[in-house]
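What follows is one chain in structure tokens, specifically the form predicted alone.
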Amino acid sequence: MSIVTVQLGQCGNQIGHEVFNAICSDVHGTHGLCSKKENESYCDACKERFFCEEESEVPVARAVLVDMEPKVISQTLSMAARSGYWKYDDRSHFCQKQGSGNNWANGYSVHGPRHKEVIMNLVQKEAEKCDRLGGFFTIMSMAGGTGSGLGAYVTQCLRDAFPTSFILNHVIWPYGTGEIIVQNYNSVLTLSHLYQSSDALLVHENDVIHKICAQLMNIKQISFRDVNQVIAHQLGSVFQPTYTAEGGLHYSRNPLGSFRDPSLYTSWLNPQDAFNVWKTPRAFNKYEKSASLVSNSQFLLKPLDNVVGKAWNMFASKAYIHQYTKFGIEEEDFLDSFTALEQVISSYTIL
């Protein structure tokens, strides 16, 4: 099945580019412990999932690029084309000349409704290119205005237009000491709205990835690209096609096993349903052996509680509220978002 990726804002477009780079690098890499036929089947599955090869000498990413400023999209399109291994469709992007000013309300209430038709037409065209549409993968930041605000709006539009399709939102959790003074407001509004529309949220914390770069990779001067490449590598391994022996050489997403110790899980969840293992003999990006874990756990409780707490302290003193009300986001909208996330915190706390 194919996945349509929607890259939103500066962060979403930069990470999206690195994700496609990682996947394409994997496809062109060595085939590890598997046979030539297995490798060919694996590569075909990768390409079908993320690339379209019609009328092009190189694979074309199944992606829509959206930003309210042209610079990052222009750079992203150019870098992909220069790689010689893959590219974006030149007709599958949308940008404007004025950003969202790091204001969630501007992205959600102004840019979203204003540009909905154009953006959703691009998404519809990408979806129609898929023989078997598996769902949508959005990539966005929570801290700014376009990725967070417009991203939340586009996710709602995807849910309305494709009610039965799976929507996975990948969100970048901002640095705890971020430079955007209203990032906690933006984060609270983003998470509460995505929680209503998305099937799953996949979170990467900038602070955690920064530590990986510093402590595990020994990078002295860490750049955003270093952080983005680590994130992309992890995402690529999560989306790696997996092998099942049934029916010959066939790569899929079928579960092959599970951990059965009930003490690992909450009492109302059957261990057989709680943990699935997928595997493949095909090496990922030059690693002979690798493992990736995606978990739904209490890991995000502390950072979520911190963000909500900081946002509430600002809200209680009415700080910067006027920047949101002028774009139509009222104090009641903030209170609804706080209530939704407090319920999430409560539910995960009692697991």
The other form holds:
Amino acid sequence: MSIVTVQLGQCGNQIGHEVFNAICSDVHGTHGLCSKKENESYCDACKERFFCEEESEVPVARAVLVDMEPKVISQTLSMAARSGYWKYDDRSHFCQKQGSGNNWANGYSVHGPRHKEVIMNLVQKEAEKCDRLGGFFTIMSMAGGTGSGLGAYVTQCLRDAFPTSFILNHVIWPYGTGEIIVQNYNSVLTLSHLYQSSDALLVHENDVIHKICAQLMNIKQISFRDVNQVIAHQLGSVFQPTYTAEGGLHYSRNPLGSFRDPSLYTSWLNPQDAFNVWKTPRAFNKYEKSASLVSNSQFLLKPLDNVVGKAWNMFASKAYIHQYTKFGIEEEDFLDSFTALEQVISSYTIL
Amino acid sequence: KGIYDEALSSFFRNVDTRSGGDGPDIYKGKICSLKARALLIDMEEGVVNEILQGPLRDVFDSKQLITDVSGSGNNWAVGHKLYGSQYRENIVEKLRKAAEHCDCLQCFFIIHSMGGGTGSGLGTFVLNLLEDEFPEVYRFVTSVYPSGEDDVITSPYNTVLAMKELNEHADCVLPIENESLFDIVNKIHQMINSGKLGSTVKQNSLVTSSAGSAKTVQEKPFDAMNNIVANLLLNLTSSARFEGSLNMDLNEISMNLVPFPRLHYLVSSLTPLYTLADVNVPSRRLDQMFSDAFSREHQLIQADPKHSLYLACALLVRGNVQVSDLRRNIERLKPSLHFVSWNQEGWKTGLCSVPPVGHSHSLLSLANNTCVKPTFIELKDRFMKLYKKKAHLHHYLHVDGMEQSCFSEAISSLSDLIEEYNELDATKGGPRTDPSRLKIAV
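Same protein, different condition: the form predicted alone was shown, now please give the form predicted in complex with its partner chain.
And the full complex, kicking off with our chain again.
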């Protein structure tokens, strides 16, 4: 059961790299209290899920790297190769030179259609390398231009090309006091579009992770690398092979498929199914015991409401709109997105 | 010799000159001969000739020069209308050539002054040309504005006429005032000559010197001042050239800092101005850098952003600075700044790993702030003083293609711009009522 990861934009590629690192080092790490056989079974499942074993050297990550400027991908590829433990496929990346200028419209309406064929070809190739395709995992930030805009477009394309596959979007929520001034516009546009094509949105907020680094981990000078490593650790622990509630001896659970449990995301739910537990005796990344909680709750309500509020406030003054209409996203498109998200907010609020 | 890489390729071509003369471009590998991706235009020969005899003579190709002999007589109309039409074809041809050598042309930098005839007139003519010939390529303009005591009497005319072009055809303008550059140069001299015990300044770290130059006394005052502007452009493009954990490209600067098309005048502030040789860098020093960026002494124009309204602000950090340092300082400085109601928390930030030569870190802040309004109002006043008396007007109207309407349109354009800033200023400090959100029927 394999997963194809699509890394989009600077954030997506930087995090993706840390995720594969975390998984790889977990596989090579101590197995804690479980048996050797247990460990072997775990490692095999894990490797198959995220890596492709090629004849020669090291495992190759099942990933497609996409960015509209070359520096990050170039760094990501070389850092992975230098680790000696794993690498990316040299051909599984696509980049351009100009970037998306933090402009969602540029990513979605210009780069999307222009590069759709090339990108989908790369995805198709990776999908074909899998014996059993469990689904797609995309990593993107919603604040910028490529991850957000091109990411939304690619997700749509994935949905069209693989109508029955599971698509999980990992979305990074930017710091409240911006990294990007138009981040709220980009976020609103991204979320409203992803809701239409994605099966589940897994969210990490920079502010929250930052607090973890500061308060729980006591890091003095927190870098994006620190933030990304925490995120990668959390993701890795959620994706690690585990047994389902029915028990059994095989690591066959599709980590993405479990997200399909209707209890786990946007639509409306039976409280009994709301909490699922998965277990494994095997340690994860040096922690002998660890627990990860993935929940669908109202916790995102406040941040979502915040982002929509700020974006609406800016929209009312028409600030920056000319930058979007320049690339084909009109005021109407903004209104559609706002409407879609207000509906989500109101649904969560009345829970 | 070094390696020709992506960073160098942003500003230079690498030409194979081994067989004498111009060979093909070498895209990767060792540096053979670096040629600036630039056009040098002047209607007098003195300055360009000096460059061609100086240490950078091999960097500029004679085919990239457009010169004439008589100059523009500090007359915008001569520069724009007369020389514009005369040299149009020549300029377009050379631009196309230069563009062909680029595999991905993202941005033009126009560097000129506003107060004279060539930079101001012909410069803005070229700006128009760029928009016509290369509509998708960004146009960043670095403009040196004349001071009130400028010795060119007609500089207000030239500046206002040029402003109309900047309003309509530039994506971003970085106004520079000589007075600010001069103050920075003086501040550095004081620092060097103060001879405080234990605080020797690292020579190559001066924002006024080009690295490697060992002169303690600049021979020409403009050299030091010009180097400050050069450093501004270096820092502006650093994140596009070098890697970092949060890249910031030039198109992102335009996207985030220009909320309305004509409001694209950015106040720039550079820090540090120098590095002390024997001081190590605790975190407090880092925070000082952020405070300095918001002090008027580090700005490249005379303005008061702290008492005006921020529409947007960008921080480009270079060197060993991490996101937590950025966050901490934004939180610290935010309360003393006034941001427009629809952008209370918007900051554009970039982290580039490579610091400038001689420094461990640096910061460039770019602000879209209504504090430029007084500068423009003063300019308008100086213009009107001359215009009401029709002083020197005939020098302009004599030029073919130049009419009275050019003047009235230009001053009207400036007035409109000032009015846009006025409207924004009017919102400052007022009661904040957020627009009501969409109501959804459940």
